[in-house]
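A single chain comes next, written as structure tokens; it is the form predicted on its own.
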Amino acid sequence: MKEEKFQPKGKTIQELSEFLKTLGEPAFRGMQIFQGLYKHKYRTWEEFTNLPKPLRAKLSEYIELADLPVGFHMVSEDGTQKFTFKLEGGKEVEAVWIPRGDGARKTICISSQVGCTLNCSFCATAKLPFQGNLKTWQILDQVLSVERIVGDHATNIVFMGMGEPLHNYFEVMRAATILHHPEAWNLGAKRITISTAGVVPGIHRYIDNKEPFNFAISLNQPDPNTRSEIMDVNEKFGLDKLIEAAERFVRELGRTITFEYVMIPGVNMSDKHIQLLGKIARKVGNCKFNVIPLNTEFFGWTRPSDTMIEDFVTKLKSASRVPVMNRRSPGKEIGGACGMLALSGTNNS
């Protein structure tokens, strides 16, 4: 049986150094490879001019520099771009490039799982079968490939694509740590956001480990009696425990926590819901809301009108006394907006 080649992407500097020792090479070469992969974005060993030629030849025998193959690539009128990446066994995941109009903020929304372990009613990804967790290098390769194809560098990374990041905790945190590393992307911790639908044990693990990255909770329903109707995670980890975890996050880490909220008319936008959200905000303290118009059409649900959104935002600001931002729906027409990642589309690269 053919021996599987070593995959350097997703490895720490120490892991790379240990591998090089097995080849009789000095440990400091691990840092050089790490820098080459992520700081300089080299794709072939010939490009690693920071390494001597004999070592490049040796590495080409032992280490395969493989990219995730790109499936389809779609471009929206607003500049949003959606990508599908092909994995082994016919599996696929998606990532989205989201530039802000003024060009100051360029975000890549990346996936952490193939499909999802949860079943949020409004989310198209939830309709796909769960087919496994992504490895660290597969998470990072989404960023490498998107930046290469669009010809630009991201200012922000959000783990809000396909999957529940806290159900792939180890690989997600390794990827985030490399994105943050000064010899890789060197992104500030506040420019990397980890999101969860409410996996409470994962939140406590996050706090225990004092992870430095931004953190967001997809709340979507503040009524404990009906949250399970749209968020099945609530059946296992109830809203009261979720809010307790959010309180602990703010109290022990001293940072702002973000509540993501998909606005669904007739489901979670009433005055009662606004008052419950205000109560949660006062309880948690240092928090903010990112509200998002519904982008899917399951169960006969419809997207809120601009007037409805404006009214909801105004009332929520008044009730909560915390920042409320309408994230809108960049990339909606190409299926790249929040809740729409379902491997649908055609090649438009």
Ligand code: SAH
Contents of the next structure:
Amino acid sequence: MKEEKFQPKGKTIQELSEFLKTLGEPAFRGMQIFQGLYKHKYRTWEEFTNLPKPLRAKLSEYIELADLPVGFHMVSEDGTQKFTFKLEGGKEVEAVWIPRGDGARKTICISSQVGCTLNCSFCATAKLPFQGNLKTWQILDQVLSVERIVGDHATNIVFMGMGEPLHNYFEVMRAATILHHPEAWNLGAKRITISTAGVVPGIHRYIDNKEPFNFAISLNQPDPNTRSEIMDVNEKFGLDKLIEAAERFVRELGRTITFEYVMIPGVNMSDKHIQLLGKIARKVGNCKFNVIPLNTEFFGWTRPSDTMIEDFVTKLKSASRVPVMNRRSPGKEIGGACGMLALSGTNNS
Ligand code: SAH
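After the form predicted on its own, can we look at the form predicted in complex with the named molecule?
In what comes next, the whole complex appears, and the chain from above leads the way.
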């Protein structure tokens, strides 16, 4: 009957209060458990000293507060640390700790799915079989475990690990809401980034719900005729509809949207691509680009040289007149950089 046990992790205060009521407890205990789990980060029921002992005993009978077991843990020279966590049935997911050199920003990159529902040709995660959506608590446990192991707290969370967050909308938004909650991590909404490869209905749902978190679209190819060649999501939701959704985001939420762009020489870095990107930027208005050098070598593709990157960034800045950031993609030698999350310590190309 283990599966039927209530899992307190990943629940809202209201859900916890309702559960506590079924145990004949006052509703405010819900808040105490929420704070214990996510503000004080207790790992055992004994640590919940503000709960009466008999209740703690009852809860420990019902619920085990287990950590996600660590599969492997690798530390890169640049300070990046990659983790795999074991889930039920032999499944595994990855998370990456990415401290910036000056220590001012410490980002945890977390997974939303086991494998991915999509199949982007340049991404190593796409080579794994899709094995399901993560529950809210499994998403949050990645953060708890990484913070515990590195002995530090994240300043930023990005949903840019394995998976397509908008294909696991409910659990991802609930996790982001708990990360943002003042009685939990209390991270600013702008410090939490949700990224999509272009699941257009999910973007509209995001706008309808006025989700407060940072939002990024992995654009990667501005040519409507060839985007499907590298991103299968485009077959279902074409570029026109994607750009319309981005325009709506900016218009209705009044916030900046980020376009991520994996630079692949010979595929999406020509002057023609830069002109198309300029057009998109003008259409969308309040946007910026984060460019990422390709980290994998499928199909004989190679990483752009530093000169190519510089040239691309300069031209894109002048064509788009919006900010272009060359995103540091650390952790390459441990397979922890963008698009390399495929449960191995090395580049899987
Ligand atoms: N599915 C979501 C979340 C994953 S984010 C999304 O696509 O946005 C992972 C980011 O890494 C995306 O911006 C993706 O385009 C980028 N990426 C994937 N493979 C890469 C690679 N081989 N090199 C560099 N970046 C890559």
